[in-house]
Each structure stands twice: as C-alpha cells, then as structure tokens.
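Just one chain is shown here, as structure tokens, and it is the form predicted alone.
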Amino acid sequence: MTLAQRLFRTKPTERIVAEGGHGEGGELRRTMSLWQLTLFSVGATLGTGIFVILGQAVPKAGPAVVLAFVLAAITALFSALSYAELAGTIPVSGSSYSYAYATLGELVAWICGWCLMLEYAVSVAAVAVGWGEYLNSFLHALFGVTLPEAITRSPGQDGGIVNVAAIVIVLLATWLLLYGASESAMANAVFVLIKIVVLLFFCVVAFSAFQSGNFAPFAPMGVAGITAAASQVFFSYIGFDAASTAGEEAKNPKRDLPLAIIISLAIVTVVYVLVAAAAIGAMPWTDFNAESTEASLAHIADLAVGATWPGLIVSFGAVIAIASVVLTVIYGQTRILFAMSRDGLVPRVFQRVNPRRQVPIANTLIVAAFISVLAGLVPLGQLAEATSIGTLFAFAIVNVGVLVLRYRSPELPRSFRVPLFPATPVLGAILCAVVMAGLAGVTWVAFGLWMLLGLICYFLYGYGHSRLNGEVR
C-alpha cells in the first residue's frame, strides 16, 4: 500500500463496533442508563459558562440575547443530530475520534483525537484553575475566611505559586472516577442536579424582581450584534457529546446515546434562556459588565432580594458546576484514550482494565497526573482558548462523517438518522467553519501549534504502532 492509502484507510465500521468494551486484561462493564448518560452530557456542558458568559454577552446583544442563546442552540443542534446518528451507529467510547476512523480515515482520526485532547485536558485544567476562586467567594460570603493566593492561583497571577486548589478537585474527580463508572455516574448526578436547581433557585430569586421595561429595546445592537452574541454563548454548548464517549459502558448503546444527546441539549437550552430571560428581567441590561463577570449571577441575585444569602446559594452552584464538568471531562478524555490504545496510536498502558473495577486505571491515574500539572503550575493564556476551535474541527469532522457513511455505507443499521439528509450535517459543517472562522488569529496559531505537535507524535508513534497498518505489512 503507498503511504497515502495507509493514512487514509478506514477502520470497518462492524470491527470497531465488535471491539467495543474489550480492554487489555478486561472489559469496561456495561451499567449506564439513558438518565445517567443524559446527565454526563449536561454535566460536561452546564458548567462556569452560564455563571460568566452571560455577562460578556448582555452588551453585546441587550435583552436579545435570549435569541443569541436559542440561536447558538440551532448551531449546535445540527451537529448534535450527526453525533446522534453515528452514536447510535458506531456505539463505542471512542466519540468522533472513532467516528472519523470507520469513515475518513486514520490519520484524520489521529486528527480527531489530537483535537479532542485539546478539548478535554486543556480546557478541564483551565475550568479547575477557576475552581480557587469560586470557593474562595463560597467561604468569604460564608465564613469570611479565604484561601491564600498562593494555593489557589497559578504562577504568573498575582501572588500565585502553585493552584493546589485546582489539583485537589482533579483529584477529587479521579478518586471517584477510580471506583467505577456506575458510581461515577451516580455522583455526577447528585452534582448535576444540584447545580440545576441553583440555576432554578436564581430564575426564581430574578423573576422575583422582574421588570418588563427592562427589554425595551430589545435588540439595541440589532442583527449584528444576536449573532456577535450568539458566537460567544456557542462554547457554553460545548460538551453535549460527552455521552458519545461512554458507548461501551451504557447499558443500551445504540437507543440510548442519540437520546441522551439530543435531551442534554434541550435540558441546558431551556436552563440558559430561563437564567438569561431571569437575569436581564431583574437587572437592566445596560448595568452588565463585560470587564467584571465572575459573580455576575450571584450579583443579581443580591440585588432582587437585597440581601447576601441569595448570592451565597449560587456560588455554591458555581462550586458544584465546576466538579461536574471536571468529573465527566476527566472520564471523557480516558475513554478517547482508551479506544486509540486499542487501535495502536497510543502507549497500551491506556486500554489496561482493572478486572475487578472494570475501568481503565493507569489510564485515569496518567491524565489526572497531566492535568494536574497543567491546571496547578502552567499559565494556560491562548491554549486554554484554543480549545474551541479543536472541539469545533471535531465537530465539523462528525458532521462530515455522516455525509461519508450514509453513501457508502446506506445498508448499516441505523438507531436514529438525521432528519432532512443532506442538508443538515452539510449546514452543520458550514456553520462550525463559520464560528471558526470568527475565533481570534491568535487562537489561530495556537492550534496550528498544537496540530503540528499532533502530527510530530502521530509519525513518531502512531504511524508505526497501528494495527490497522500493522496486518497489511
């Protein structure tokens, strides 16, 4: 074979599928239900996000961005029903790293899961480095204590030496993902409630103090600035597809995972229009501030009852969204490993199962460790940035996977097919270039530094150890 037809072969989709589960010296244990795979995407996709990017987008689109929200929900839509369609046709942990192998080819896939790394590690680093300062704001409002800057900031901020905070919830994470994913997934859930009855808690507090007057006008900035608005509320989508990594351990695959996509993505819609139609009721919208959004949430609140326990309650909401999103980014970013050991482009050490807890636990305690170093000692700046653009490209690569696999492949079962096919994965892929193409230049050279670095360790490893290439030798 030339070395152009061995980068792009794809792996059979019945092969992957018959892998599924199979680890070295076990098999991952299949336990997880429709509800506890809904909550693992609305828990890696409810997280800081609504806590802060409401702020940022009020003054860009005024009381409109109620419409920015629904409208970065449309944009995510399309891709969640491609996810949704190859979740349920290619069920296993591998998420668009394995969807892009049975339909692009192998060195897309590296692609894929190169950028999915980007995704997952570096921007659930740069989410528990947060982790410091909200709890800071937790104990200050109830205890009037704080933690000392040097453990709860990274070197480069002011007064940090080590961010042992954002290690100890990393830790945390791992010490629950270690015992297995059922209870996981039961933790996940008591944390994912949680934090959606905070958000409930808030709109409540707000419509409380509801002014209609505060929507007049409703659109100041006009068209021009929904959609400006809408492109930056998109990243608070970001994590839907979480339940696609867990296709080896849900109990029922092929129904289950296209639900548990599409539900998470109404749950966490109607949640940010609620808390965005509550906010800006109670606070007019030009007393936002894009300069100073971390309480922003927890601000209003205050203010419609005019007292501190409402603030105290959202904090705490803060505290919990940011041990979800690390809890079921963490167990994510394993399962991607995982499926890519399994295939050669990794170390093996990534697909041992321990046979008595069934998960991969070399391969959890190694990203843990990884992730701990970069959210405890390393500045992340424009890499942590740089993730949305990586989740973006994979997105654009599922979209175009379901365009690949319906023609060549029309005959495979399929649990859930996109509806009005072409057009919807087709407008899916524009619309990610179209988001991609607004992200800053330097987000830009970011991640051509970090693909570069991709294919360095592709070439160096990967290409030599895979399986795949390895039988046609």
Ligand SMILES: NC(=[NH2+])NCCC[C@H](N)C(=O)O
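Model, not experiment: these values are computed from the prediction. Just so we're on the same page, rigid core means the largest C-alpha set that superposes within 1.5 Å between forms. Positions refer to the first chain, counted from 1. Compared with the form predicted together with the named molecule:
- Once the rigid core is used as the reference frame, the Cα position of residue 211 differs between the two forms by 2 Å or more.
- Positional change of residue 62 between the two forms reaches 2 Å or more at the C-alpha, relative to the superposed core.
- After superposition on the rigid core, the Cα of residue 155 moves by 2 Å or more between the two forms.
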Given for the second form:
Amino acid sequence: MTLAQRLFRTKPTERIVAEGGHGEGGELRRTMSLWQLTLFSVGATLGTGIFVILGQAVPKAGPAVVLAFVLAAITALFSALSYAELAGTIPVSGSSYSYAYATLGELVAWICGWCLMLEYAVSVAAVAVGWGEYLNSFLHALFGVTLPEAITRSPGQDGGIVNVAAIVIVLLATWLLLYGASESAMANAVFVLIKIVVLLFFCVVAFSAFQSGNFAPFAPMGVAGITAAASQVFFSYIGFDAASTAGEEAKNPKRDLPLAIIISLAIVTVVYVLVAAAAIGAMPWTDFNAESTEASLAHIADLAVGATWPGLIVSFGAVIAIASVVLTVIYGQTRILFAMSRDGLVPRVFQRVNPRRQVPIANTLIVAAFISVLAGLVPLGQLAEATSIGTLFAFAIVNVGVLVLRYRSPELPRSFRVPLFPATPVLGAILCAVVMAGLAGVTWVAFGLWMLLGLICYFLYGYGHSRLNGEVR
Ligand SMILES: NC(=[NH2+])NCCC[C@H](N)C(=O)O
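Could you drop in the structure for the form predicted together with the named molecule? We only have the form predicted alone so far.
Every chain and every other molecule in the complex is listed next, the one we just looked at coming first.
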C-alpha cells in the first residue's frame, strides 16, 4: 500500500455502523430517547455564551448584537443540516470524526478528531472557568461571601493561583458520568429545564424594564461590528452537535439524531435572541463593559427590578446551566475517543467498557484528569477562540462530507437529507471559512501549532496502529 493510499483510505459506512455499540469488555446501552437527545444538545450548547459572552459582545455591535446572534445562528444552521444528514446515515458515537472516516479518509478523520478535542475537551475547560464566576456571584447574593480569587481564577488572571472551582465542577460531572449514561442524561434533562426557565424568567424581568430608546442607534458600529460580534458569539452555538456523539446510546438513532440536532438549534436560537433583546432593552448598551467577565445577566436582572433577588435566581440558573455544559461535553469527548480507539487511532484503553455500568470508565477518568489540569491552570480567554476555530474546521469537514457521500454512495439509506443540495453544504462550508477568517491572528497560530502536534501524534501512533492496516480500499 502506498503512503497516499494509507492516508486516504476510508472506512466503509456499513462497517462503521455495524461496529456501533461494541467496546472492549462490554457494550454501550441504548437508553436515550428523542427528548433526552435534544436536551443533551441543548445542555451542551446553552451556557457561558449567553451568561458571560453576551456581555462582552455588546460593546462590539451595540444593540445590533441581536442581529449578530441571528447571523451566528444562520451559520450554525447550515452545518447543523449537514450534521443531521450524516448523523442519520452513520449513527455512531464518533460524530464528525466518524463521518470524515467514511468520506474523506483516515488522515482527514484524524485531523477532525483532533479538532474535536478543541471543541470538546478544551472548551469544557473554558466553560468551567465561567462557572467559578457565577458560583461566586451566586454565593455573594445568597450569603454575602465570595470564594477567594486565588481559587476561583486561573493563574495569570488577577489574584488567581489554581482555579479550584473549575476543577470541582469537572470532577462532579465526572462522578455523574461514571454512574451511567442514562443517569447523566436524566440529570442533564433536569438541569436544562432549570436553565431554560431561569432564562425565561430573566426575559420577563428585563422586559418589565424595557426602554425602546435603548435600541437607537441600532448599529453604531456598522456591519463590521455586527460580523465581529457574530464571530464572537458563534461560540455560544457550539454544542448543537452533541447528540451526534450519543449515536451508540440512542434508542432510535437514525430517526432521532437528525431531529435532536435541528430542534436543539431552534430552541437555543429563540432563547438567545430573546435574552439578547431583553438585556439591551433593560440596560443601555454603553453600560456593557467588554473587559468585565462579571456575571452580566445577573447584574441586569438586579438593575431591572432594583433588588438583589432576581440576580440570585439568574446566578443560580447559570451555575446549573454551565454545569450541564460541562457534563454533556465531557461525555461527548469520551465517546469520540471511544470511536477513535475502536479504529486503532488512539490507544485501546479508551474503548474499554465496564460490563456492569456499561460506561467506558478508564476513558472517562483520563479525559477528566486532562480537563482538570487545563481548567485549573490555563487562563482560558484565548482558549474559547481556539475552540471556535477547531469547531469551525470540523463543521466545514462535515459539510464537505455530505457532498462526498452523496456523490460516492447515493444509494445509502438516509433518514434526513439536507434541503437544496448541493447549495446548502457548499454554503455551509463557505460560511465556516468566513467566520474562521474573522478570528484573530494568534488564534490561527495556536491552531497551526495544535495541528502540527496532531500530525506528529498521528504518524507516531495512529498510522501504525490503524485497524485498517493491511486492507486497501
Ligand atoms: N462542544 C461543546 N458543546 N462545547 C461547549 C461550547 C460552549 C457553549 N456553547 C457555551 O456557550 O457555553
């Protein structure tokens, strides 16, 4: 087999599907229903983006931040449709990694899996840091005390030594995941309902102090401001694809995965646009401070009512909301590694399943340890951007994957088809590239280094251990 043949060999779709659910030592269990999958995706999506990043995006676009949310949603929608098609065709746990393996070959699949580590593991670390801030705002509103900065901030942020709060939430989520996927999904469902109710509560409170004058001038920074804000808030939409990592634990994946992906994106978009409009209506945009990572929604709720209890409720909602992001995204990361391990591209320990719990225990513990170190020690502002660039790259690959699979295997049964093919996936890939282009230069450099590291790992390990070695396609 030549080098090129090895790098671009694909794994047959039927074989990927047939291997679904099987791990070493045990099987994953199919327990998740459509609504659990939908809440899983909402759980992985709705979090720091609206509770923390909204406050930082407003100064970029002014009241037109509402449009920035719509623009980011449209970008996400194209990719969501492509995800839906591939998730319905190849319903396994590896998400875009597995789709790339079936369509674009082993090397691209590896690169995609490597990007997913930015989307999942690295983003959890970023999100866990936001959790500490809302925890403090909650404790402050309830008891008038806050935890010392030394243990709620990362080194490099003022006063931070180790972000113990971020580590604690990662460990709590891990503990729940070790219990089992269906227990985790149940807990997540409760968390998601709480966060949606709290955000609706915020809307009611903020709309009660609504000043339509706050919306004029609507776009003080012009179109450039809106697109800059859209690139930033794109982070808040990442996660609608989380259901695609649960393909091997879904009861009826072919029907439910596409639906879960699209419904969750719709829910999240409506909530974001409402919350953004309510927030601007209640507080003049010039009062938002880009530097502050302070619990901005809680502050607005307090202002709107002139009391401190609304902020207490909002902070509580944020603590729960962000916890559910941490939970679902760690889950996703473990299942992606599970799929990669089954293909031999990462060590076998990641596919070992505990037969009693039906959970990949060692895998979960390794992932949790890695994320804890990252969350505790790395200042994560920039990591959020690294997450976005990696995610957009993976999304672009999914869009291309739809095109390739339609031409190469038109006969495959597809439970969902993107409308207006081929325009939709082509536009989807272009939009990803456009948003990527809007990210900062340092983010690109970091991304380049990350990719280089990934290639080194692939050639040192995956290339030689791939299960496809010895087979040519
Ligand atoms: N793969 C993921 N779902 N990562 C988490 C993304 C962050 C999430 N959208 C938030 O706003 O908090």
